[in-house]
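Take a look at this one chain, the form predicted on its own, written out in structure tokens.
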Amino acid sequence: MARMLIGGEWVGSRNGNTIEVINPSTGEVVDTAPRATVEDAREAIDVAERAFAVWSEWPQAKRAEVLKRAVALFHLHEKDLATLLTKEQGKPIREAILEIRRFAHTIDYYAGLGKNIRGGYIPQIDENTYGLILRRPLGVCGAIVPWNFPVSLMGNKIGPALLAGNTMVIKPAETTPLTDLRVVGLFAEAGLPNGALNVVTGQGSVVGEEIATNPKVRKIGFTGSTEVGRRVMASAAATLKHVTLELGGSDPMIVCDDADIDNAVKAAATGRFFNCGQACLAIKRLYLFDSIADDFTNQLVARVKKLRVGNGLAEGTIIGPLHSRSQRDEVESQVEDAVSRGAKVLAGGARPQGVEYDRGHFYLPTLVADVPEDSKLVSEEVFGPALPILRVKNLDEAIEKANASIYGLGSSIWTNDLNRATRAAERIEAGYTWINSGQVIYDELPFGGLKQSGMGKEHGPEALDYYTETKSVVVKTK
């Protein structure tokens, strides 16, 4: 059985209850983890508060050295970590390896900023007077992490929070706690002080709610659905916590009539079906100019039909299962809703057949054309391997339809016209826009959604702003 990390000790829950972690490909139990109580969560918060007095006093460069040593351990254990991640989450092993590397890169990036957290000096603000601007850590920070990218999305919070001198209590998703526990243990091996980083596993209604409401927690970093994000924000408001929310998305991809079709087709397939389409930041609405729509669609259909679905640990698997039965049911209902309104399935639209699929949550990569704008496949977030294809006459229509959503996370446009690209970048309501590029996130650039896709920024030096606060000091010299 896996154990929680609280104050440097590996412990079970106080009542001894556990959660079974299930392999989405086989239905088999991978391991069990503690089902924590409110008292467990409070203990972790109290421990983190005490550790803050120690960790926050370490010089930035010394904190960065711990992060660097941890990165070396992540690379050393990469294969084992990726295998465990595939077993509990379902994604193909090649994607799991990429996630572990992504996590290591993020931590390494913030380690590299170890001497770059700066305050300010304002001379002569009055006679014989100058001012200082101090930058200070917030204190205990909570991180609530989802199941789709449980390791890399945890890293988005750990990196800036620890570098800035905060301590943390992490609540992994109930269904994917195992790799997160293993990774946090490597931070401890790297020399992180006891209590600076704690992991409490269990239900969101118990552990997550305590993190969101406990007055000792000064900040919450949350990644998940918009619906749950609203609840986290409401709970945090009672004690005026800082919040960073990275929520749902329905990213549009626009392909103009002058685009590089071959590369755009590859980007559409990868951007929609990576991690079985289970990503907030993924291509979820495809807008094609009329004149190239047929050619593009034919190439995309041919490519998608070649994608191999299977167990994430099996050789040659490109697309693993959905993470849960309920997740597959939801995607199926969204596709069925579109078909009932007159849409046409061009590829997929069903569960794969064969004994190797019987116990897993598999669904074929799906393309759907002639999709009504008011269908669930367009109007809702689709968290699975289904992509609606829509035609537009020109860029203005494409941008208008792209913005007709409550979400504003990512977006992309394919064109060789600089004016078109600039107009799209300026007018699409999204926190990220890729131009002639696949959806790759860079640690060097701030990332966060607009509208109901969230608030605050992760990645980049800007993320440190959300894990620190400034204090003004006036110094009178005479």
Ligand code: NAD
Contents of the next structure:
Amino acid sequence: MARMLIGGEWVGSRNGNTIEVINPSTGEVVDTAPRATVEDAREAIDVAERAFAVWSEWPQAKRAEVLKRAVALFHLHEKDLATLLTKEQGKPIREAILEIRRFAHTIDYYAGLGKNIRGGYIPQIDENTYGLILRRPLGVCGAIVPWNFPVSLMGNKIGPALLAGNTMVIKPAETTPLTDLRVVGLFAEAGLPNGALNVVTGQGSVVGEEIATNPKVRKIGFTGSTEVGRRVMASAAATLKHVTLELGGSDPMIVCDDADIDNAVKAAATGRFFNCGQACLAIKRLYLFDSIADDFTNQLVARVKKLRVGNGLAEGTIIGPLHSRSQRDEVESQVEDAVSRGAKVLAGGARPQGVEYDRGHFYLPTLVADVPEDSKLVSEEVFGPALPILRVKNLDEAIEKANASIYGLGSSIWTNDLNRATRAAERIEAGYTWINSGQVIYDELPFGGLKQSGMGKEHGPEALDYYTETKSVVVKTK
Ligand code: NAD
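Can you return the structure of this protein in the form predicted together with the ligand rather than the form predicted on its own?
Below is the entire complex, every chain and molecule, led by the chain shown above.
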């Protein structure tokens, strides 16, 4: 049985309850993890508060050294961590390795910013008076993490929070606690003081709610659905916590008539079906200019039909299972809704057949054309391997439709016309626009959604602003 890390001790929940972690490919139990109580979560928060007095006093460079040592351990254990991640999450091992590397890169990036947290000095603010702007850590920060990228999304919070001198209580998703626990154990091995990083496993309604309401928690870094994000923000409001919310998305991809079609087809296939479509930044609506739509669609269909579905640990698997039965049910119902309203399935649209698929939550990569704009496949977030293909006459129509969503997370445009590219980058309402590029996230660039995709930024030096606060000091010299 896996155990939680609270104050440097590996512990079970105080009532002994556990959660079974299920392999989405096989239905087998991978391991169990504690089903924490409210008291367990409170204890972790108390411990983190005590550890703050120690960790926040460490020099920045010394904190960065711990992060760097941890990064070396992540690389050393990369294969084991990735295998565990595939077993509990379902993603192909190739993608699990990428996720562990991305996580290591993020921590390394913040370790590299180890001397960059600065304040300010304002001379002669008044006669014989100067001002100082101190930049200080916030205190105990809660991190609430989803199941789709359990490790890298946790890293987006740990990196800036720890470097800035905060301590943390992390709550992984109920269904993916195992790799997070291993990874956090490696921070401890790297010399992080006890209590600086704690993990409490269990339900959102118990552990997550406690983190969101406990007055000792000063900030919440939340990644998950828009619905739960609203709730977390409301809970956090009672004690005026800082919140960063990374929520749902419905990213449009626009392909103009002058685009490099070959590369755009590849980007559409990868962008939609990576992690079996369960990515916040997945391409969820494809807008093709009329004149290239047939050619593009034929190439995409041919490519998608070749994507091999299977157990994430099996050789050659490109697409794993959906993470859970309910996740597959949701995608199936979104496709069925579109089909019942006249849409045409061009690829997939069903579960794969064969004994190797019987016990997992598999679904074929699916392309759907002639989709009504108000069908669920277009208007809702589709968190799985199904892509609606839509046609537009020109860029203005594409941008208008791209913006007709409550979400504003990512977006992409394919064109060789600089004016079109610039116009799209300026007018699409999203936190990211990729021009002639797949949806790749960079630690160097701030990332965060607009509209109901969230608030606040992760990545970049900007993320440090969300884990620190300023204080002004006035000094009279005579
Ligand atoms: P979810 O909102 O159901 O759960 C996310 C986390 O919140 C889990 O740890 C869960 O236990 C916890 N939680 C649930 N109820 C809670 C409560 N009442 N109080 C506090 N915490 C609670 O999301 P999910 O299904 O795990 O993840 C999928 C969603 O996450 C999708 O909408 C996806 O787009 C979004 N997402 C966004 C980003 C981003 O960076 N914007 C990245 C990945 C995923």
